[in-house]
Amino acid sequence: MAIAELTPPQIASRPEVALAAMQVVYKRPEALTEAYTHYCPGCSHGVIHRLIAEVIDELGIRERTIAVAPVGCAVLAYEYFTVDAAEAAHGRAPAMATGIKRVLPDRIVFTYQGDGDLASIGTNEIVHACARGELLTVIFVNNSLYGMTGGQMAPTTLPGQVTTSSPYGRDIRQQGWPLHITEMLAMMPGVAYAARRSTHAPAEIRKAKKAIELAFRAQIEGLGLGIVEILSSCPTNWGLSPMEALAFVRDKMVPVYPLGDFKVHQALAARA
């Protein structure tokens, strides 16, 4: 009798039957790795890899996508990806990334970076890599400080926030104002997606999917640069729980670093 034929409580009382009748709805990504997270616990980073990995099984890219890992917290970005992937010298992943792609032009690059490796050290090369139209996938995850090397203050901090470096806040008098730094690049004509996101919820981490796909359509259609800015939580180096950091990005990153599109290429505008 074929399982469409059963009634409920026949699938019920036979355990291999009722396991062929499961339709999968969530599983691990092909494009995800097994490995044992090293991040800390309550941080984003695992979110956003997780979504990195679905947009690159969907797309159908996998075998022809690469990586270029930073320097920071993701510095082992490239332990979670089933994909070839590099490793860049602190905040030079735009320009490794460009001479992949100018080498592999059929490949689909994409750079991993932390605000300290993308807005402070490797400003340089970001704003270079979006003057020259690069076809590149940037992921730009924000959570305000250097995490890696002990929570000092990055071009990010919010004003008043206090860091290893700035135990007294953040004093915009003499360190000036946080850059917004994808605003900044929805300006050039070679960026053809900009856009931020968050991880504070589910609908949040939804829409941050959906913007990473548009990213890697900038690419794969040679329409120009994409970047995705993601806020990100660190409990470790804020002091917080994970659910207090959770509420930290909605309720202080979000007021300062506002979520939604900053430029989409008449291509895209359709899918957005």
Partner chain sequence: MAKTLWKGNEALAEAALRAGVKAFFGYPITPQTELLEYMARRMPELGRVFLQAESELAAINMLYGTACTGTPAMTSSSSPGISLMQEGLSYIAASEVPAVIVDIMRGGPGLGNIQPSQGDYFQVVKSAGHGDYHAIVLAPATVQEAVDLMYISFDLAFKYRHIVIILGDGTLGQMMEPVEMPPFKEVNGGEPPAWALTGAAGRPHRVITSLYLSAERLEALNLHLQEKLARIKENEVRYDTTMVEDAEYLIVAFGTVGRIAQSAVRQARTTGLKVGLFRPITLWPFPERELDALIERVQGVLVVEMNAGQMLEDVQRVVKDRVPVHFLGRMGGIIPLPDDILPALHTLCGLVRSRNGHRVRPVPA
The other form holds:
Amino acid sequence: MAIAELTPPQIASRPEVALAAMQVVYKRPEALTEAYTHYCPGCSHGVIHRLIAEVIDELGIRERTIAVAPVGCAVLAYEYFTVDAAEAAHGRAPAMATGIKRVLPDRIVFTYQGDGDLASIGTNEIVHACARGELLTVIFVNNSLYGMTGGQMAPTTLPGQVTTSSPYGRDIRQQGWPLHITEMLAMMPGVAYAARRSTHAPAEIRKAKKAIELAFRAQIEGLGLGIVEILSSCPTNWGLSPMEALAFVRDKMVPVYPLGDFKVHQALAARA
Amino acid sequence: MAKTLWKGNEALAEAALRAGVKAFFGYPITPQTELLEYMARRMPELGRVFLQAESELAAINMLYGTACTGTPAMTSSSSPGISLMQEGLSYIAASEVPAVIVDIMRGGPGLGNIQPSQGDYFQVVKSAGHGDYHAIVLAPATVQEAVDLMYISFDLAFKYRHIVIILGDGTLGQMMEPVEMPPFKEVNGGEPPAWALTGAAGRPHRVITSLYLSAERLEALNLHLQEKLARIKENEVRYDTTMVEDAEYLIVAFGTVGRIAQSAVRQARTTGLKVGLFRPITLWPFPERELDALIERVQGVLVVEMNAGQMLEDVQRVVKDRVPVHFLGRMGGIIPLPDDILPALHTLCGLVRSRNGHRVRPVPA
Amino acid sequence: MAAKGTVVIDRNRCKGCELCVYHCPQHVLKLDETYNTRGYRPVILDERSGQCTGCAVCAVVCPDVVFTVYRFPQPVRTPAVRAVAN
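Counterpart to the form predicted on its own, namely the form predicted together with its partner chain:
Once more the chain from above appears, this time first in line as the rest of the complex follows.
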């Protein structure tokens, strides 16, 4: 009997038939593995992983994508994507990715890095990868501190923000100002796309996905390096509940790290 | 094949091209830079990858990335640069991807100078990075030998999925000599090995990592690495000897000093002194068994190095006090010449007291 | 009430972060009283599940890809299909 002729109660009584009759609106992306993630409850890493996987699926590049994972909370990122992946030393992902891309120019190579990894120890590597205009995609997760090691201050820590290594609150006279590295990188001719998005609300998450897509297109279309900084929550190390953590991103981080586009190559502008 | 005149650094570069290297990442540092410059000219000619990195630290991580794709790749540097590469080398060793590194040693420690030295023996042979492993270390004494060792280094690196370090010094890098260049060939038949990251097309995705959070799995990896090192020790020892058949005394030296020691041996022989030379070519795996066998037949050993006594410790470990071990060391870039070695030999043989206060540091038997 | 959609919840994947519970515009989600295999109280469809429109906001905010979201071809007058979780 065709599904269409089933009356609603009949559909309801046989769930598997009913489910088959329905239109799937959302399901697990193919580019994500089945592994349970190690991230803390409510952590934005999980959301960002999913967005990347959705973009990889939608661009149809899973079979030629190679990921380079950082050292930090996302050190196990390679367990969560069904793409070939390598684990870089702390801060070195852009150099490692350069080594991969240069010998496999037709593969899509992206790095996934935290703020400690990219904006502190790895600053030289990301600056020069951008200066060279490496055809790479960089997903830069900014949660204002070092998560994996238990919440220490990072160059992205907010003024006055208490962390385990700025117990009196970050004092800009002593420990300097938050680093706006994505704006800095956007100045380089080799960068084709540089933007900052956030994960603190559904609408922001959708915009983040669009930005990730453009950062991949910058590479796919050979325009230059694409980097997306994504403000992310860290409930555990901020000592906040997942919802409070998203509020912290919205109310405290966004004012210091304004969201927006810092560079959009004109070939990408049509799609922005 | 006709011999042509080659500068050490450039000979090494050309030999690497012929050995099938497909990517070079480097950084300027004397006394190695001509190797980088040569690659800058030649690699593009052959449609291969050349990239000068922002630092040696970036260079080794670029090499690490390329190595993960199963593509033959290398870097080259000198002492301070190698120090910056230690973290990357350790990751490469743990990930078991093939990598070739050329280290043209210079005077140290610190900024030191640009003269030749062997002061990094410990750094390269004992610990080329954190954790339990040794790189395969090849020490050429002549430009031809440097070419020959370079030519086999990628095959060695791929055979064991390991690090191969060609350890030379400023002399070797800078001097020119006639050399016979080997023909072009491919590594691994030019195909990426089964473990390589190439994109999960029609196969499960692959991961290359050096992270093993479980202690059991990390120990298992280490046991596997140790088993591999044992195989390398069993199969890859290389060394050279001069006039050891009837030798009563033995000089042990490597690289440039090994070559100079040959002259000292010949000169000593003219004075009737029965001395021979044992020259390790693989500093790791160190030729223990072969040296041990020789010790049975000699009355004393003179170790000569351009450092404060580093390979000396490996020699002492093998000799185990069966005969006196004397040491002659010059540092700062000063090269010990035969005229320095002969008096030390005479002291070893008990013929002459050390008159001119020459830097001879007799090591208690 | 005519349900326009439903969700299937991967119970043991959920870490009980409640982001979906807060963001669900129809307020049809809540945390279960019992625990999943990883010791978290997972999200479940509550009695108002008939209100689910299949808007997928839950799936957008979920860090752990717990939800598979469905929409009915036409509204079904009976309560939404009980979530068929594993």
